[in-house]
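As structure tokens, one chain now follows by itself in the form predicted alone.
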Amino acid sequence: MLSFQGENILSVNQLDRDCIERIFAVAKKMEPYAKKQKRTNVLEGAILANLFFEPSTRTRVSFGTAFNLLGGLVRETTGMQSSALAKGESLYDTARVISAYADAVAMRHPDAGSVAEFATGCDVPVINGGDGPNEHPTQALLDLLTIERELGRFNQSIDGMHIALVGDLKYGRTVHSLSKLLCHYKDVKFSMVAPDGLQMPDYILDAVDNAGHKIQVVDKMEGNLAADIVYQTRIQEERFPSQEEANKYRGGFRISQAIYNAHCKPNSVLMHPLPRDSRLEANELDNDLNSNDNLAIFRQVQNGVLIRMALFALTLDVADKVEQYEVDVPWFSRKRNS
């Protein structure tokens, strides 16, 4: 089992089911702080270097928010051109410099393997916020926590569930990482729903198959969405060789309330790693789903803060000290009663 203290979190391959359950247990302890019912200063004085060399809203802000909620400070770099990497500095040299300033690093970079390369020069914990088409471990963890909680509403569990992964399964790093984590569970049925050319990579299919799960690979949504979890992905246009190539797939796998009613189960939970492409020609999850109680995309966002708080608490070895540093919340917050 991963010790967590001082460790880098670079890949879901580091995690077994015991690790996952440990992270979830700590994440659930973080809920009062995320809801502003209490606050904690357990990381007062600690500094997070939030290094995002690829566009991001949710992941970048979520990492910073998680660290702030534990009482820490955040320093950010956004975009390659605003960093010394644009001047030719190596990832190793950047890591040596940043780790002299910070106590932890959250990093996103467009190249596969880049965060692991950075970590070789860093002497503080590094958490992977997405490395190109490769992995997104914290997204997979928050997705898994969301699945556990959503299925719990219907007295179901992850073991034995049916999940439909829909859309860009070739370039969608979130579904790669999530599929790997689900290999630690039992009797999961996978429906891989994607157009020809965007199907799940063979190495992921092999991992799922070797874990003993059932796999259905199909190229249309009709008749294939009656799952417990329907997880849709955005067409990853930034990963395609050309915009023209990406445009061929846009809008082909959109889900509206009418499609939900026709093809999903009454309690099918809708998930998406966000951002959902809301342009008219794409509209992956239609806005008419916003009032559907089973649309879980914004609950995913909330769970992301909990997971990242848990990972900071575990890697900086304060998970058992958070309550000791509690203080009152003096300001009004609508979150407290939500």
Ligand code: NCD
Contents of the next structure:
Amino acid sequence: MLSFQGENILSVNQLDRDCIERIFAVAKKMEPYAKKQKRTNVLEGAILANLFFEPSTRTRVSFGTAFNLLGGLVRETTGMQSSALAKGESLYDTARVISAYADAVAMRHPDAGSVAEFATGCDVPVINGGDGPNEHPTQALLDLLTIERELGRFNQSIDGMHIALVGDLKYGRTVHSLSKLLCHYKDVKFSMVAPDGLQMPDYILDAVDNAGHKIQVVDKMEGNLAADIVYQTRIQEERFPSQEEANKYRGGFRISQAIYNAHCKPNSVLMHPLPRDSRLEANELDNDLNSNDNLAIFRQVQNGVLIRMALFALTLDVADKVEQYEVDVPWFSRKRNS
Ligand code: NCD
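Can I have the other form now, the form predicted together with the ligand, not the form predicted alone?
Zooming out: every chain and molecule, the one shown earlier first.
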């Protein structure tokens, strides 16, 4: 399907099971570099253009970190208003310009299809960091790697698992991409737990159904969280037609330790793409879960760096050269020593 070298990563539709396994194999190889046990300069001299036209903390910083960890340099723009897009420049022109500076691009933009449009003007690999409500392929890959690793602790696999997707399934791009990736696995049971009006779009339900998975579409958490993976999401207020409309749903589905005890399985793994909305009126994943060993949200973050390193290594065709460019780590590192 995807040969990786020089290719864009725009959608999970480009990935089959072999591609996913190739990415995971390279991601696992990146672990000692992410932990600073080793260092590599394999991308020395390469420049990443990290273009974020929508708010982001972890996706933006982890793309940059991943490129830096491979020895490359990062140039960044943040926000629409501080870019020439605010002056009417087309995505195509911006892409032609950025191509003159960079060897790879990571991009986030509020419009569905925008990253693919940008890629038509770009002659270096473009990786989608989220295009409106549409897709978030790198998040889906890091979520899937997290699921594989978390279930692995209980000798369980993705095939045959039960996942509950909770919250804003209409606008949440991470659950769209993750559901599509899970179509490459077998006998998954999905509980789509969302209020009326924020349910999973039909085209995703159809894809999951066509993959032979079981789907339960429900509008309350009670009785529907006894899953192996419980994946909570944020109400994507920035995508609603009005703030009043978003306010109607805020705080509707909250998971706390008490809810976990009452409705989850003893070892249900709790995931969230983050940021969790911790404002009092939302509090969708309570801080009282922070000491719950099955809260995997910060392990997701670590896996995100590995996945993004893997994608850069594969698209820039250095996955097999990482060790060859290894250098010493002379400085003290908490991560290396932990
Ligand atoms: C998500 C996103 O931006 O789609 N966050 C992320 O990338 N880690 C989810 C969200 O913003 O709620």
